[in-house]
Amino acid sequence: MKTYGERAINLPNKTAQDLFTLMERKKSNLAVALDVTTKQEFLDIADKVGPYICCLKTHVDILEDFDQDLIDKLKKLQKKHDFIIFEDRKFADIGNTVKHQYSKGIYKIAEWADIIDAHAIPGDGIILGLKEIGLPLKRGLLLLAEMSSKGNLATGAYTEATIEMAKRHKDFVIGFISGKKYNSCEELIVMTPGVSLDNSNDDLGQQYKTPRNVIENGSDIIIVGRGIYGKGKDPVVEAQRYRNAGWNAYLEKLEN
């Protein structure tokens, strides 16, 4: 098994290279899914968890008071704490539509998000549309190969077709949202949501696995949300706890 730094060397996409080298530098494979609905809470939590994460995953369209000031302050926090920004937009339309959703509108995602993601349902056209905007900016795309919610349809033939799409576009597709590594795409990044040290499920069908579970299955980055900043949680304490759990699991896997 290669280290994150060793894997970064031959990757064709700059964002993928930057992410892996950042992970080695910070000794973190933790991404925080920051799904809160107000600007101030968003910025407060981002500042607290920033030192311990490799990636901040956002859903900016749920923010009730989104504005350009939030993006300006987010960029400052990114520079201060050294992390990658992943806007979890889950694009799912035809190529001509997604390239406008990516670059225009009130969010102008391409201007500030290092990584985005997309469903493979529309076919290669969705990658081509997003690539037209993102590749010149040296951005990266993740494809949703699997999801962590109960009863989801991202399985079997769909997952296999998604893997083949990724292989055709390795200059822009840097990896997958998935629960495991795929043998035919070992060099690509795998980010896994639904990670918890305390819970096994929630009331809305989310199914959780531990950091050790997902790293052993070949994931590179654990994505944690409410487990870090939920009710009664101290984001600093929990971010350190998850960062340590994820990194220790990675080190143990390197030794085996």
Second form
2 protein chains.
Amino acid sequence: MKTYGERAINLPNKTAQDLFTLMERKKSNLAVALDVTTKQEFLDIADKVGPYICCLKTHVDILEDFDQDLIDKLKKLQKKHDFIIFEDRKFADIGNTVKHQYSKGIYKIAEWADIIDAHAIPGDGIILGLKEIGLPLKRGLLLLAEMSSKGNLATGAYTEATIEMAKRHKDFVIGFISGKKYNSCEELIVMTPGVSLDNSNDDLGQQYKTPRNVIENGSDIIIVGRGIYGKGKDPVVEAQRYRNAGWNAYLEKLEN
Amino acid sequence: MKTYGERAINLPNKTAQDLFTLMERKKSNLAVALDVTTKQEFLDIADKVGPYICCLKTHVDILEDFDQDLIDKLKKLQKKHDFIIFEDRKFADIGNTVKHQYSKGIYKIAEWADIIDAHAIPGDGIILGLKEIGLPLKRGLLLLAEMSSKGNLATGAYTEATIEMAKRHKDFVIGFISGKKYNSCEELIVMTPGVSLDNSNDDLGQQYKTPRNVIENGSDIIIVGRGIYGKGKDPVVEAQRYRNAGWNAYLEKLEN
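Next, report the structure of the form predicted together with a further copy of the same chain; the form predicted on its own has already been given.
Let's see the whole complex now, leading with the same chain.
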């Protein structure tokens, strides 16, 4: 098995290279899913977990007081702590629409997000639309090949079609949101949500797995949300705990 | 075959009832997909096409200058012209996330959109999350059962699973985005995008059908976008033309 650093070398996409290099440098395969609804909380937690993460996963469209100042401050935190920004927009429309959603509107996601994700459901057009905007900016796209929620439909033939779609656009598609690695495209990044050391589900269908579970299945990056900054948690303590759990699982996998 | 007005009577969802009643009253099964990127264009076109439509389909997240004033003016236009507002957000995340995306953030979609849509891919949790917010407000949800773009994955087992999901939540799921009617839930509304009298496709994979094609297949509402306000078009003339085409196709179908 190759290390993250070794895998960085031959990737065609600059953001993917940067991400793997950064992971090796920071010894972290932890992404934090920052699902809070105020700017203050957002910046506060990002600053606290920043030193321990490779990637900050955002949902800017749930912030009550989003503004350009938030983006400016987020970029400063990115410089200070050295992480990749992943706006988890889950684009899911036809090419002409997602092109606008990605580049325009209030959020202007293309200007600040290194990585975005999309559902494969609309067909290749969604990738073509996003690529028109993102490739000149050297951005990267993740496709949702599997989901962690109960009764989800990203399975079987759907997942296979998604993998084929990724293979047709390797300049821009840098990997998958998924629970496991796919043999036919081992070089692509696998990021896995729904990771927790403490919970097994929530009351809206989310199902959790441990860092070790998902790294053993071939995931490269664990995505942890409420497990790090939920009620009563200390984000610094929890980010260190998850960083260690994820990194140790990776080291063990390298040895086997 | 029942008329729109007859179908309104027994529906459990108030927005669905209102929509069918309004269609009968205005003699229109035309929804306009208002995909422009400035407030001025948005309000200008909405005011022009307003008299001829049953529904205005929006993508507020592509507007460069979105603000509360836009929503206030949109609501005034809704009162003036009598139409349903459908924010085509294509929610596609887990329940806990879509709940926030629907109610919070800059757009506060739940406050002004009568109808929203969602992909079924995350499983029932996405409906449960949206329903927590939307049902108390008497909103309605459309599920994307099929798409009109080339190579899309909303087919076969995926579509069937989506239909089953809709049946489990008939208080909130009022219908489908799809190209045809499903036998097992004929009472649900079918809205069909990708409708044009002039074009057969775009260069990002969108594939067009005529109003007659889709009404014959069991669609209830035709969604027309660039065909009405694209370059060189007069939105009033085109809205009347599509309204007539859609309504005549419906009357013919009623007679057969």
